[in-house]
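Next comes just one chain, in structure tokens: the form predicted alone.
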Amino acid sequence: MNDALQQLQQQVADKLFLGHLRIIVVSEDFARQQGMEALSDFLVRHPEVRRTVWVVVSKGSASDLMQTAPPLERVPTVYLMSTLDHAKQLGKLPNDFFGMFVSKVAMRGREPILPYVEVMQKDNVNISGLVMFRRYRMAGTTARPFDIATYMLLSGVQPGGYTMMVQIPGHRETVMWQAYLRKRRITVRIENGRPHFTVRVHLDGNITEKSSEGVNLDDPRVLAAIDDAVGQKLRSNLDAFITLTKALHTEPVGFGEFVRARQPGYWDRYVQTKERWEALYPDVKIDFVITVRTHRVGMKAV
């Protein structure tokens, strides 16, 4: 990296400033192949550059996604650091800028994540997932539409951002489901010399939208289905992302930070290292408690 720059600083009449920086893109196969340690050590060692830079991973090629201009912005770089800046601000993205990233690889008990970024038609961007780390070299992405939602979730990551689309039970009618606030907790207990995690959720959301006007939302009955519903949906999506990353021996969310804290004993005895808790997390149990409350239907009840 530092050889590159030192060709390009031949190339031009400035002081490269790398001060200016905002968003580093690598391609998907740099990610799985090479990984991130050569490029994260000189970052690091860099002075000028920021700690809060995006990096994020694309779909294809680099390059491609770098030259994407659409029309409402002249400025390729700058419609991509907004997209992501108005995701964040949304509730739709987690904040893990690069210095997130750099502190996440070097916990014995967590892993770090990046968007995962592609171009679609007439130019726009699209983040599409994440991308889950082992260590420096990409391990996969997420691959359902609400991973990026669930993984904020069980980060605690605020505010909510994501509508969901729920049929309400018994009914044929549907609603559009909107979270405003996440809460989680997580506690850990060993049983049977295996840590037992029991995590509750909690969501809080309003109606956005509803199918029809066969169902009246000013019932109180109607709002507790809504809220099973979501809670079911919830727990599906909970339960297929937790398998993902043991499929994957990665660990994005940090329950092996809570080993460290609330179970030091244990963690100083049976685990140690990162790679021995990639090891034992497959094995673990995740229990989920699931709380969701629905606050406002909009200003028409029926």
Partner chain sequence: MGVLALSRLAAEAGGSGAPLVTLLGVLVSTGGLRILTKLGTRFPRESIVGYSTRLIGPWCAAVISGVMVLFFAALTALTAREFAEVVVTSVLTRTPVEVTTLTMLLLTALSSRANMTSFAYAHLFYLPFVMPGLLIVVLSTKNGDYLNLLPLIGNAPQVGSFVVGALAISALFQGAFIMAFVIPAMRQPEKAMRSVLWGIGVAGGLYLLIVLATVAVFGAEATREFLWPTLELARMTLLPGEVLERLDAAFLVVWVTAVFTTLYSTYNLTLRAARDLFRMEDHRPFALFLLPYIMLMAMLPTDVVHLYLVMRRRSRTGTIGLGAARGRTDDE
Contents of the next structure:
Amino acid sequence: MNDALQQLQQQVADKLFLGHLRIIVVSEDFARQQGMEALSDFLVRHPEVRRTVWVVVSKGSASDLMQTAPPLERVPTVYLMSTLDHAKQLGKLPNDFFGMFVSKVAMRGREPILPYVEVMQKDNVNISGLVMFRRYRMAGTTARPFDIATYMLLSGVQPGGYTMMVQIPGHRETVMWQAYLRKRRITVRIENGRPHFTVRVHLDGNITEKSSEGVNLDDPRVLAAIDDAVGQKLRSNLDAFITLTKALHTEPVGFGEFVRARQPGYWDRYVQTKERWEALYPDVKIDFVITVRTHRVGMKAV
Amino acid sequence: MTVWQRLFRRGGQRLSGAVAPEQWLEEHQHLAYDGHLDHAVNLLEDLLGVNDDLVIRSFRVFGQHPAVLVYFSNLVNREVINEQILWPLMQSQPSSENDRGRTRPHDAELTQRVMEEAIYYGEVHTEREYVKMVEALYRGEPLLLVAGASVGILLATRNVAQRSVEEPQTEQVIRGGRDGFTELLSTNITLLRYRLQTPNLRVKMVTIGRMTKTKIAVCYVEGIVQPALLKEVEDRLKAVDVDGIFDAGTLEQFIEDNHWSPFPQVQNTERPDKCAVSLLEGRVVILTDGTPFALIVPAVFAQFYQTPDDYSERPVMASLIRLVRIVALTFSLVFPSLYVSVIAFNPELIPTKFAVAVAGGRAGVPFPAVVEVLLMEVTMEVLREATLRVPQQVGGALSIVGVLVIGQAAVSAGFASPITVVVVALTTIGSFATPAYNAAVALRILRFLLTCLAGVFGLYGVMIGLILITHHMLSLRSFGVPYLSPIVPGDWQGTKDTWIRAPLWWMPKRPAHLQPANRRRVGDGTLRDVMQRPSHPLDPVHPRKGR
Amino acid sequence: MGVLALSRLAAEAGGSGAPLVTLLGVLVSTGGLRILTKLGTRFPRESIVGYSTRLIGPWCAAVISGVMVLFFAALTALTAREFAEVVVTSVLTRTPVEVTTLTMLLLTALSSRANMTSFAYAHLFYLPFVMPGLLIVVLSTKNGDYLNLLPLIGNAPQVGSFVVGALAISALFQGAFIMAFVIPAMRQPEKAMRSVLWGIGVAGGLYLLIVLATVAVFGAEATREFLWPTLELARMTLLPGEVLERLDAAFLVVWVTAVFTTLYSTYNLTLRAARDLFRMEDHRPFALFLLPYIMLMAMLPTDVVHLYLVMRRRSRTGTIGLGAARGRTDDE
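What I would like now is the form predicted in complex with the partner chain, since the data block earlier showed the form predicted alone; can you produce it?
Entire complex below, previous chain first.
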């Protein structure tokens, strides 16, 4: 990394200044093959680099992403940076900047994630998911866009910003349901020598759109049905996410941290290291208790 | 005979020779008037006759005793001399019985008669020695010498050009008295006595200056001032031995504690109300003849950003305005150095988008940030000094040139970046918001020091500089009072009047750092009465409820 | 060792039990200082050099005082050097470490010429400077996770490492030894105990909060990896409104004051101990005379790693040495 910067310095007249380094793009290949270890070490050691710098993994080559910007933007990276910042503010991206990556890598019961960004058209980018790591090396990406929301829900990140489309049971119509508050509580107990997690999840949200006049939102029963449907959809999302991480042997949510913190006796005796936790993780049982509540239906009465 | 020889001869004829009158008088300190009028006139003529405005008027008192009236025509009130002194004296009065037939009455009797019956004027005193008489002559007191009497009579009819009492130019207020001190000590004491009509107000006079004989009035309120402080002030004044004191500022330099500090340790003011308030706090006010500025001792740093307006406005408003002033003060001290260190050492501190703009603005500037800022600061100081000294008619033109040079041309010539101009301008405005000119100058000097340190060490340098300044201020004393009181050492009562201006009824005690002899200034029951109005006579619903 | 490395020390010793280690450290130094203050109030007119002569005989006392002078000179030197290393690493990368060390020591030496009253005033004046520290702690809680603080005694706790860590942290309070020289200058020496407890309460409370915040934000594991975790905390923290994008340089500025007061204390301690040892009336001639020696001492460690090794050894011997000395004087 230092080498690369030295070469760059040879090519530009002014002294390179990393104090305003705001975003680092790493290509998927690099993250999978070399891993982030050397890069991360360099960044932590360097006094100028800020801890709040974004590190993102690009689908395809990193330089393509760096050059992407609407024609009006003076500095392309500023555009990229504000895309990420706004996504964070809207609750569509966890606040996982570089500093978070460093501390999560060091934790024994948790793995880091980074945003996964791809170029859509010529001058447009899309945050298409999260990259999951095993230590410093990329393990895989989340499969579906909603997985970001699932991850944020499981790690208790506010605010909720994702919208989901649900079908009302017994109808063909759909409504759009947007979460604004996420709550989750994770408890762990040891059963048969294995940690057993119970995750209580609660979502507060609003209805933002319905597809047809046929749905009567004035009816409490319909709202209850919508809550149910959201819950079911959520459950399948959660299950899918857990299955995915178990398959990848990576643990971004930090269930292991709960074991370490809440069941130190068990942890000290059987787990102790990250490697052993990763090995244990696929066999861990995780239950979900989901509650959903719709609060408002917007400015339309029915 | 050449001119030189003539001069020499004339000099040789004179009693005093080439010796200066004052030295001659000093050598003959005890030489006194003995009733020989001719001797006395010759002596005075020799001593002072070179001055063309010396008038020696001979006449006869009561039509019989030869006498002279000696005065400097430009120093005295001629009307008074003609009507109240010469006229009654020259009236031939019926002499008393035992007088008749005697050519030389008993001298004491004559003096008494003149003073008691013939002079229609209040301030009269007598002197024997010539030294004292000459001194008085120069104070503007006509000297009456009567043949046969052994004392000279001095009449205090000084008349010096005097301007009227005007609003002080250096300390203007929005609310509050519009009167300011003038050059005449007597007027100033009048103004002060008018504000504090208590017998406890004492005015002690001291004369300092071998040549100027400047009168200094030490004013204090007995029963409030700490006697030790008063003694120290008097001792320090006594120690001053110099030929001339022309201004309160000259005196200040002789009595202050630390002569090399940039910070003023004595407050000066043109406002009698400020003096009166200080006196009531237990301070000592020193008035100097010939200058409209009074000195207030001891002074602590907080005084230099307080104004009389703070007390005449209501507490919330006054506190806010005072806070603004503190911010401006801090600004004028640290803003350029912070700018330099952020630009040159820590550009990562400013938001990225702004940093891009700053870098763009600085792109054409050939100097490093510190040189750029120093250049602009110096330009600004030169401009400020020039506007201060230039005749008012030219001032307008000067400020136009200044605005153009600093605001526009410097930037477009690539001499400075626009942001530097903004920083320098804000700093200068900040320093103008400090009410005390001398404190503002102190901070301006230190600002340059800080900027240089920032250029070398960045924020670390600024911090080093600030610690140095703080330590200097912590070790400063004004007449023994720590300069940063009442913040350090902490005093709760004083603190109420430091950052904010607490309601007056909430500050019942005088500042403790002055160690006043009597601490309470607000009456015991006042707080209760102020907080609970006893009745509401005009209440529409429950009139006269309560007491 | 300074407050910048504090969390690392604590996390190394106790993992997620770092706050507990800190608390223990604070308690240890409270105990030590209580003894010292009690002795001081028993001889309210004399400094420690004075009354130790009476308690344990002139020769013994001279030796102890000599060691004390050397010890606090070393403490001053190492603190200055550590500070300079941090500054050179993080802000002024192009400045030689000698220059930053020297400026700081020079500043201290010049200030140390003032008398004890100014010394006390200075500390009172700088007291509000703990506020930015608190601010960083408060703002950083946004990124913190209480899970990182559990279990409270740490995973696989070991008593030995806890004790070592607590002693290392109590070494942070060695500057408070200045009390032994402040008491004779106090107007009301009987209030000394109260002010000592207040002082420890404020400083210890802030230390505890800093450790809590650091471990909560980074987790115990990552805290161990940073050379100066407290500085990292400032770097992670954003000011709301984003006037300043980074707080680390701003934090360093505040920290300059903190280090300055520490140096000011230990330098004064050295000065006054030396003065009493040589039975001089005035400490002023020593102020600049000591400077080159302390500067030399500060330059002895070859690099940062060596510096921290030396500091660790020094603080350990210091705590044991001071403890022994206190115990001995107390027995007599």
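Keep in mind it's a predicted model, so treat the numbers as computed, not measured. Just so we're on the same page, rigid core means the largest C-alpha set that superposes within 1.5 Å between forms. Numbering follows the first chain given and starts at 1.
Q: Indicate whether Q9 shows a C-alpha shift of 2 Å or more between the two forms, with the rigid core used for the fit.
A: After core superposition, the C-alpha of Q9 moves 2 Å or more between the two forms.
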